[in-house]
Amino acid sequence: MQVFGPNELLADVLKKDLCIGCGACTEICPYFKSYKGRTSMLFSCTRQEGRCHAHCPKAEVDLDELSSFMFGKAYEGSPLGSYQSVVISKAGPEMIPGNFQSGGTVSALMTHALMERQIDAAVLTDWKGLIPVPELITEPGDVTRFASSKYVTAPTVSMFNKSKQLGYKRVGIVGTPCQLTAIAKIRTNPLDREDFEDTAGLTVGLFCTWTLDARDLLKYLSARIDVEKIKKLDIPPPPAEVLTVTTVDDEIELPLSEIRPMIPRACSVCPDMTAEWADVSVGGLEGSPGWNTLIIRTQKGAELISKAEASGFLVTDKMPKESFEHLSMAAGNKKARAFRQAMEDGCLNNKDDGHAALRVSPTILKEMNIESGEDNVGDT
C-alpha cells in the first residue's frame, strides 16, 4: 500500500472531491477538521507519509491488499466479496425494544457484544438536528438510541481514532462501506508503526448504495418540513424512487430524482455495497420489512452471530434464493460502474509517479469487461 503525506491527500482526494467525510483523517492530528459532512484542511504540512493518507478510503486502496489481511487471499471481485454465509436475521426476543430501521439486527448484536463484553466500547452515529454525530458508547442499554440509518455523510471513523486515545482496547464500530475501507486501512498499520494496537474489536457493516451530503440535504428539507420534527429518513426499494421523511405529525414522500443531485462524487468510485471488509454486514430485505439481510464474512463475525442466536438476542432464517440473486446483482453492477468510472476519472491503477485512489488486478478488470466498457451483469 502506497502512502504519502497531507499535501498528496488535499490534491488527490479533497480537491478532486473524492472526500467522503468518513473522519479518517481527523482526531489524529490537528491539521485536518470535520464540519456538517465535510472535512478541510486547516494548516499546511510537510510531512512525506502521514497517517491521514494512509487510513483514506479514496487515496490508494489496494483491494489485494486488503483482501489479504481480511481474508487470507487475493481479492476476487465477486458481487459481495468474501463471505462464510448469508442468511435473513432480525432481533430476538431477548432484545430490548427499539425503534428498528428494518430488523433491528445491528442494534442486537452490538447490545450483545456489549453485554458479553466482546468489546469495551462502541462507535455509533446520531443525528444532532439532521447532522449526524458520532458517539461512543460502552451500556449496552444505550445502543437502541442510534437505531436509524442517517443516509448522510458522517464523521464516524474520527470517533474509533479518538476512542484509541481514550485508551479503548475492543472497539466495536458500526459503519458504511467507505467507513470500514478507512478502518480495514487502520488496521493493516500501514506506517508500520511498533506502537501499533489494533484495536477494532468488531466491524458491523451496512450496505450502502450511495450517500449525500448533509448541508445539501439540511437545506432541501428545510425549505419543506420542520426539521425540528423529523423522526426518521428511509428510502423505499425500488420501485418507490422515493425519499420517505416520518415526522412527528405525518409521512411525507419526496421524489429521488430531487434527492441524486446531492450524492457526493466520491460514491461513483466506490465498489462496494455490502461493507466487504467488516466482519458482518446488515442490510434490509427487500419486500419485508421486518428483517435483514446478514453477511456473516470473518470467524470473529460467525461467533458472535452464533451466541447472539444462542442467547435470544438474534433469529436467522435462509435467504431466498430470487432475493440472494437481485442482491448480487446490484451489488455486482455498481462494483462495475465503480471500476469503470474510476479507470474514466484516472483514479484507477496509476502508473510511476500518478496516485491511485483504487488499485485493483487488471484480471478482475478484464474478467468484468471494464476495459470493453460492457457489464458482465444484468441492469438493476
Partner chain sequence: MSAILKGKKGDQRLFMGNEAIARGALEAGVNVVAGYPGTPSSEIIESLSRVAKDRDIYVEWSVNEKVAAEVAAAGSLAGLRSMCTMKMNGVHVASDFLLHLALTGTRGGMVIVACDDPNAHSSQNEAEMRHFAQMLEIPLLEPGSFQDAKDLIKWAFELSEELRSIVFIRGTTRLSHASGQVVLDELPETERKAAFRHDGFILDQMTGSVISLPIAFKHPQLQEKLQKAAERYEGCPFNSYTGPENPDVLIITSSACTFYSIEAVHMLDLQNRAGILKLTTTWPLPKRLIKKHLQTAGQILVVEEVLPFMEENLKVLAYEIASEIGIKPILGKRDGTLPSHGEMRPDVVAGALAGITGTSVDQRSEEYEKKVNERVFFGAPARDLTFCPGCPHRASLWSIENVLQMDNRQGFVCGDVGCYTMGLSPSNFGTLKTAHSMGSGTGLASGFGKLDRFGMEQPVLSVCGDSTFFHTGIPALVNAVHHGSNMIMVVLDNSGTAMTGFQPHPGIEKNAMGDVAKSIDIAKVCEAIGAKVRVEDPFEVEATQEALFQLLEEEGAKVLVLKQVCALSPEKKWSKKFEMSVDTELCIGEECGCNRLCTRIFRCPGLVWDQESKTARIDSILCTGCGVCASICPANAIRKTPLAANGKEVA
Contents of the next structure:
Amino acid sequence: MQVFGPNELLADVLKKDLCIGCGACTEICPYFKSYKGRTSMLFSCTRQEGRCHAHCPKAEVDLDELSSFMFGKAYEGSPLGSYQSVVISKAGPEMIPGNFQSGGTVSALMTHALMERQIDAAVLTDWKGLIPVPELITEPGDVTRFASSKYVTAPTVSMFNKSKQLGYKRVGIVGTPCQLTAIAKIRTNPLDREDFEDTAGLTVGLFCTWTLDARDLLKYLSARIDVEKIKKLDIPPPPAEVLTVTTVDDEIELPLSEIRPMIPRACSVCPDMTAEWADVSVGGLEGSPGWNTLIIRTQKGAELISKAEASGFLVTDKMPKESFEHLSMAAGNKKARAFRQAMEDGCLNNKDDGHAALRVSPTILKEMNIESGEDNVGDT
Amino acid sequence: MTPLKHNPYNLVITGVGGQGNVMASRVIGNMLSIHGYRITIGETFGASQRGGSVRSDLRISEEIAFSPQIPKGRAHMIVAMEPAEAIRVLGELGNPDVKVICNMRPIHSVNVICGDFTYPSAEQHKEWLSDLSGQAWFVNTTEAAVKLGNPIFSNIMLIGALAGTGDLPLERDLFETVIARWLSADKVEKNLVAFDKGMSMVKDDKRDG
Amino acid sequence: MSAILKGKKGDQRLFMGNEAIARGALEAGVNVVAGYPGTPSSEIIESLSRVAKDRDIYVEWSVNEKVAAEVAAAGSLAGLRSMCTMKMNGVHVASDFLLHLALTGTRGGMVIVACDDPNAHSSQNEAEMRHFAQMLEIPLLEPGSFQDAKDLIKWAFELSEELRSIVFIRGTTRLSHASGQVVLDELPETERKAAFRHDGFILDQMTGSVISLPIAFKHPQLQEKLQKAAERYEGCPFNSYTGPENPDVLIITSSACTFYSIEAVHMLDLQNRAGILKLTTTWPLPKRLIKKHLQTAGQILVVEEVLPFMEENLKVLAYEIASEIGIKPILGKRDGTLPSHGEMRPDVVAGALAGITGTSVDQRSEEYEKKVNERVFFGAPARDLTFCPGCPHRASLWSIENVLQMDNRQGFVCGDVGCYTMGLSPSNFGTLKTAHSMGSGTGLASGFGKLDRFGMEQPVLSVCGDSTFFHTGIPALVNAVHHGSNMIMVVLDNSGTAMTGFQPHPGIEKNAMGDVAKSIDIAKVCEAIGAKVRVEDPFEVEATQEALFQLLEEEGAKVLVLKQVCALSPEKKWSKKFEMSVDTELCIGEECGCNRLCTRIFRCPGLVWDQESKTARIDSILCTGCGVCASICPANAIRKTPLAANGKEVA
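In place of the form predicted on its own, the structure of the form predicted in complex with the partner chain is requested.
Once more the chain from above appears, this time first in line as the rest of the complex follows.
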C-alpha cells in the first residue's frame, strides 16, 4: 500500500473532511491527537512516511492488499466480504442477562476470550455524556459495562495503539468497519518495521450503515435533553425513520431527517457495512431483537465461536434465508453507493501523483456496473 | 592622553542575549574614560536575554563624542562572544583591516535548533573569520570560564584578551579600579584571574582554539 | 552606593542616557517620581529607586502611566518637584489626564520624560510623543547629548515653575540606552514641604481648586504660557550652533540625531561648508533664533526621528518670516531626502548630506562586500527571538497551543505587550493571533466572546502578564464578566514586570524602593470580579492542559492564572531545580513517533540537536533545569534528576 506522511494525511483526509476520527493516527506520536471525537494535527511534522498515514482507513486503502493479507485472496467485492459462515447468535446461559443491546453476542465473545486468555486485554468504547472514550480492560467481568451502541464516531483505534505501548501482546478489539480497516492496515506492518509485532488477538466487527459526528450529535441533543441522562440510542428498522433516545426518565423519538446531516462525509465513501476485515462481525437481526447476525470470517474467529458455544457463552442458530438476503442487499447497496461517491469525489483509484482514499480493482467496479476508475486521473 | 591608533577607534562587543555584553562594554568604557578619551557606547538592548543577537558599539575618540552607532564597514576591532555573531557584525561593520577576537563556543539559535538553518563547523568559522579580517584570535573562554566556576566569566576573559592585543590601553590596574566600583573584594580577585587568563589566551595567537 | 549618587561636582562619569536623566533629576532636587516601566525609559526610575532612601525622595512604579502622571501631579500640586517617566505608548495612556492637567496647570515643577523608540527596537510601533506636546499645548525639550540629558532636567524644572505648566522631555532609544560621559554638578539639599492649598480664589492656580474650567479663561492662559515658553527658548543654553558663519548647508537637528549629524559632517569632511544647529527646544520653536540661522544658510536640512515634526513647524515659521529672509529651501522628510520611518544613523544622514553637497562617502570594496554578504548568509544563521530556557511562557503557550489544536474549533489567543508577544512568531508556536496595546488582548477577547449570536463558535482566549493585568487588564476582564462574554483570560503570572527588567507591580510584596508593600492577589481580584478562576503551575503541563480543557467547557468569562517565576528573576537565575539529561538509547530522534518534537517544535534553546548521534542533547550551560521538556518527550527519553537548592554563583 502506498504510504505517505503527515502532511498528505492532513491534506487528503483531515482537510477534505474524510477523517472519521477512528484514532488510528493517534497515540503513536505527539502530532495527532483525538479529543471529543475529533482528530487534530497539533504541529507540523516533516516526515515523508509515517504510521499516521499508513494506519488511516481513509487514505490509500488498497482493498486487494487488505484482502490478500486477511484471507489470502484478491478482493471480490461481494456484499458481505469474505466469510466462512453466517449464522444468528445470542449470549449463552453463562452470560448473566444484563444491559447488552440486541443479542449480547459481542459481550459474550469478549468475555469468553478474556476468560480463556485468548486475549490479554480488550479495547472497548465507553461514552461519557455521548463523547466516546475508548478504554482498555483486562477483567472479563468489565465487558458488559460497555454493551451499548451510541451510533457515534469514536477514536477506538487510539486505545489499540496505546495498548501496544503498554506492552499487551494479544489485544481484542471491538470496532466499526472503519476502525477495523485501520486495525487491518496496522497489522500489515505497512512501514516494514523490523521491530513490528502484530498484537491484534481478536477483532470483532460491528455492522454499520453510517455513524454520527459525536460533537454535532452532542450539540443537537444537548439543546433538547439532558445528555447526562441518556441510557441508550437506537435506530429502529424502517419505516420508523426515527432515532430513539432512551433516558433515565423516558423515551424520545427524533426524526432521522434531522439526524442525517450529522453523518460525517467519510461515511459516504465507506464500502463496508459488515466489518469485512474482522475475525467475526456482529450486527442486529431484523425482526428479532434478542438475536444477532454473526459472520464468521477467519479461522481464528471460527475457533473462538465453537469454543464459546461449547462452554455456554454463545448460542447460535441457522440464519433465515430472507434475513440473509436483506442483509446482502443492504451491504451491496452501501458498497455500490460508496464506490460511486468516491469516484465522484475524486478519491477512488487516483492515478499518477494523485492520492486515493480507496483503491479497488476496475474489474470489480465494472461487475458492479460502476464506471471504470481508469478515467479518474489525478487528484481533484 | 596616549594617541589612539584610530580616532575614533571603533570597537564592537557582540554576542547573544545573556552573555554579559553590556557589562563588558561598560567595563571597557569606564577603563578608557580614566585615560581621558571621549566614549560613546551604543547598545542593542531589546533582544537582550531573549536569545537574540546583542551588539555594543564603542566609539573611543580624543576630542568630539561620536554617534552610538559605528558607520557601515568602519569597525577596527570586533570582540565576539559567539562565532556566528562575529560573522554577522563583519557583515555590517567589517573591512579587510578589522581585527577579531572570537570565543569559539557556539550558541545555536532556535532557527538552527529546529533545523531551518545549519550551523557551520568551528573550522569553517575560523577560516571565514580569518579571511574577512586583518587579524583574528580564536579563544575558548566559555570552557575556561566554566573551569573557573561560572560561564559568565567568559566576558571578563575577553576583556583580558582585548587588553592582551595591545590595541587599546587597557591596563590591568585600570580593570581592577573599575570593577572594584561594583564588586566586593573576593569577586574582584576572581575577575582578575579571569582577566589574566584572557590576556594569556591571545598570546597564543591563532594557534589557540 | 549607586552609580548616580557617586561623585562630586566636576567629576566625570560614564552614564547611560537614562542614568544621566536620573542624576539630573537628583541635581534638580526632585521629590516625587512615578512611572510605568517601558523600554527605553525604565532605567530612569530604576536608578532613582535605588537612591530614593539616600536622597529622601519618593519613587514608585505606578500601576499604569495615567496613574503615574496623577501621582506625580499630586506632588506638584502639593508644591513639590515631581517627575513622571514612561515610554511613548504610555503618553497615549496618560493623555486623558494630561489634557486636563495642561489646562489646570501645575504648582511645584513637573517634568514628564517620555522615551520614543524609533525603529521599534523593543516596541510594536514607532509612534512619537512629540505631537502630544503640540496637542496638549505644553513645551517640549529634546536633549542632544548625554550632558544635556542631565543638565536639561534642572532647566526644565525651573521652566515648569516659571510657567506653572508641565514640561515634556523626549528621550529616544539611542540616547536613553547609549552611554557617554557626563560632568556632575552638586546634589542640593531638598527642603520642600508638601501641602495642598485649596482655600484660595477658584481661578488662582496656586491656591484655588484645581480644575480645567472655565475654558474661556484656562485655555487662553495655557496659550499664554506657551508664548512665554517660546520666549524663554530664545535664550535656552541647550541650543547651540557649530560651523561656519554662512554655511552652504545648515543642519537643524535635535535629540540623538545630533550625534548622527556631527558624524556625517565628519565623515564627509564638510566642517567648512556645513553647520549644525542643535535644537533642544523643539516645541514651540524660538522664532528669533531660527530666523537668525535661516538667513545665514544656503539650504537647510532637517534631521530628526521619526516624522517631520520639527520640519513642518520650521516650514510654518519660515513662511511667516519669508518676507524678511526670503524663501529658503528646507530639505528633510517631506521631500524624501530622509525617510519618515525607522531611525536615523550616521550613514543615512551622511548619505543625504553627500547628495546635497555633491560629495561621497567611502564605501567598502565590491569584492569585500560580496564576500562578506555570502558568509553572513551561510555563517550567521538567523537568530529569532525566543523564550529563554526555562521560561514559563514557553510552557504556558505550549499547553495553550496543544489544547486549542486538540479542541479543533479554530480557537485563538489574543495577546498584548510583554515577553509573551513573541508567541506570535512561528518559533514560539504562533499561538498568539493578535497583539496590540497593554491589556488589549483581554478587551478583544471580551468582544470576540460575544459574537456567538452571529455564528462564531471559535473558543477565544487572551493572555495577559501579571503587570499588564494591573495596568489595563482588569477593566477588560470586568467588561467580559459583566457582559457574560465567552472567553478565557490566561494571566501569565511570572512575578514581575519581566520584559523591562523585573520591576515590581501591585502583585509583588515589595515596592520600587525595596519596602514591603501590600501585594494584591490576582486570583482573588478575578474571583471578586465574578469570574471562575483556576490557578495552575505551567510547568505542570498535564494539570495546566486539564484546567484549560475544563474551562473551555464553561460558559462566561473565566480566568486561568498560570503562576511560575520568570527564569531570569534574581531569585531563580543560576539555580536549577533539576539536572536534565537525554537517554540517547531511548531518544528516537527523527523517527516516526517523534520527529524531533523537542528541538524542532518546542525549541527551548537549552535543548540542541546533535547532528552526529541524531539525538537531542541538553546544553547544560543554557539549561535552567525547569523540567518541562521531560513531560513533552514522547519517548520518555528526557530525564530529570532533582537537585538540592544550590547557592547562587554570580561573576
